[in-house]
Amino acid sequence: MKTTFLGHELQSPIIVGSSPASFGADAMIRCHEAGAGAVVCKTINRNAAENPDLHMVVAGRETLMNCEKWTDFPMERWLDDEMPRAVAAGVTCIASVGHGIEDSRLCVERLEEIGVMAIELVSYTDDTVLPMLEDTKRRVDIPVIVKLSPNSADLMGHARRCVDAGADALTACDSIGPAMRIDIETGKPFMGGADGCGWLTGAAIFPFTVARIAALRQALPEVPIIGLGGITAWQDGIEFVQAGADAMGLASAAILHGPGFITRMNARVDAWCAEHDVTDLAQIRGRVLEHLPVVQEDGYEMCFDFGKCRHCNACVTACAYAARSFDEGGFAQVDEALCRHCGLCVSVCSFGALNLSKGQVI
């Protein structure tokens, strides 16, 4: 499905967030091949980063963890090189830029001329990204995009001072951290960075990204917003709409599964599109803000399809309560005096064997 965002139609609501799978031009030709509407580049920095061994690892299912910097390619390379071919190849192409004014005066003037969509500051505190922010709107007349972090203290405070100094755009969010892996037959911190740490990204962080997203759409109505956090799945996409979101942003995902990821959710999107009749995702866009606050209603009924239960006893094993049973006949059955209307049955149920009848929240 073909979306606008910032001015510019582009060939899918996909964005792949600065990240190895753009790390040059290369790979951001791949993703633009495998149908992302814009890719954002490594972040570019007046010199290269200069990485520890073993600065991504698997963090658990679908989540990585990375100590890394920015790009390993010089300024200079991206100016002269990778970007030039990169918009040539026909990628629209969002340049991200860090992480202090010393960086950003010196590249994104050249970045505008190269004919990148946008910009995409990333510093993390008002002292380092307001500069940024005011000098880079000063000298380029496309859009402007602030990278939120998730780690900050006042995140809807800086993102207002963001949109108040000019920013077009948001993406949120970056990744979530200081976090740590060890291993336990050497007592050793699988990451390779000084302190051990990295910062987490994919499965493990969505519902925090969700959470930031409605919270952005709920205070700042007009705002373009890139999602990005946690994607790992076609569904997580809708859910970022859905949360507010224009663009569904990945990285993890693309980094893990490959460009062809990218490929299979576009398609998955266009079928769900299609099956509800969405044409354009601002019919969906921020829909949850319509059910905001949440209003409790008073007890549920519980609803059991007999044909689409596996008996795989899920429901059973995730009962605290032991408030769950099957019958000799293989029908489910709760126990009302200890059950406590908490859900997670219905949530574990992979069949969708169980449902609610009302207050259907979960």
Ligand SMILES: Cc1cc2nc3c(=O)[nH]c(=O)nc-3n(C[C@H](O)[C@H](O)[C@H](O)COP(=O)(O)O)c2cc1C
Given for the second form:
Amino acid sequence: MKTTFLGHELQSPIIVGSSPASFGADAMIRCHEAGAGAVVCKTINRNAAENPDLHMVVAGRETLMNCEKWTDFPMERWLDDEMPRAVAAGVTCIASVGHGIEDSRLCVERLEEIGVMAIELVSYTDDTVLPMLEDTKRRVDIPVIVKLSPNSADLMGHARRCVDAGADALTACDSIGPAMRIDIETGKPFMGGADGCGWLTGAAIFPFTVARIAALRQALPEVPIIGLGGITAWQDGIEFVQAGADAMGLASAAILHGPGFITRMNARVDAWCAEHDVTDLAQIRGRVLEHLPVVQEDGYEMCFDFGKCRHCNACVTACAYAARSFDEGGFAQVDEALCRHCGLCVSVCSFGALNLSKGQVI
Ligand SMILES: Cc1cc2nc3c(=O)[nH]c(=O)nc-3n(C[C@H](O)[C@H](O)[C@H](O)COP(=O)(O)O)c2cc1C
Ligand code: SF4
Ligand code: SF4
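Let me have the form predicted together with this ligand next, following on from the form predicted on its own.
All chains and molecules follow, beginning with the one already shown.
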């Protein structure tokens, strides 16, 4: 589905975040050809980064940990070769620039001349990003996006100050950390680098990101937001939009599964939108806010759909209060004297056999 972001028509709502999936022109072109609406390049800095060996490891299901720095290409290479090549190939490019005014002042005008759609500034404190933002806004006419860190103690205040200082959009958010995993056979951290720590991305951080997007959308209703952090399935993109995002950012999924993930996700998002008569993501953007604060509903009833139950017993096992059982006929039973109405049994049923509104009431 085509979408509009910062006045540009994008071929899809998926934006690839700054990462190895966008390490240079060739990678950016692959993402574009796979259907990405825009691609944010690996963060450009006046110095090329040197990374330790072992700077990217799997940290859990669909979850990565990395201590990778910014781009390992010199700034001149981005300006003379990589970015012009990506733009010439038709990629809608967003130039990620970090981490201070001494970096951004060296490249943002050239990046605008090359034809990038927007600049994304990466630096996480008021002290560093606000001067960078104000200076960049003076130098270029294209939109300037600020990438937020979920680790900020005052994320909402920081976001608001960025918008007041001229940010045209926000990316919410970067990775969460520090994080560590240990090889139990050697006792060593899996991650290279002096402290053995890295930054978490992918599935593990998804619910954190959803909460932050919803809070930002509530506080800053008009500001365009690239949701980023944790997408590993097509449904996650829809969830980001319902939290309030304008675009579906992803990095780890494109790293782990390749650019083909973007093609598959676009197809499934399009199918879901068609099934739900959604022709423009604005129809569902920020939908969760209509349901906040959550209203406690009376008449809560536990329902069971016999036809869907596979008798996997997950609901019985997960009930810490031993309130669930099955009778001899295979019908779910709940002991109301023990049940706390916590909802976990409904949540663990992967087959939709338990719900709160339809089926045989038990
Ligand atoms: C290996 C790796 C390298 C990254 N490098 C950068 C970077 O140079 N600049 C940046 O702003 N974000 C960087 N990120 C963060 C991503 O842009 C994104 O914010 C984060 O991965 C969360 O999204 P995800 O859960 O979809 O991966 C990197 C992420 C990974 C996994
Ligand atoms: S978790 Fe769902 S499918 Fe499994 S036994 Fe319970 S109701 Fe049936
Ligand atoms: S709602 Fe909670 S307490 Fe009640 S049966 Fe389900 S898991 Fe047990």
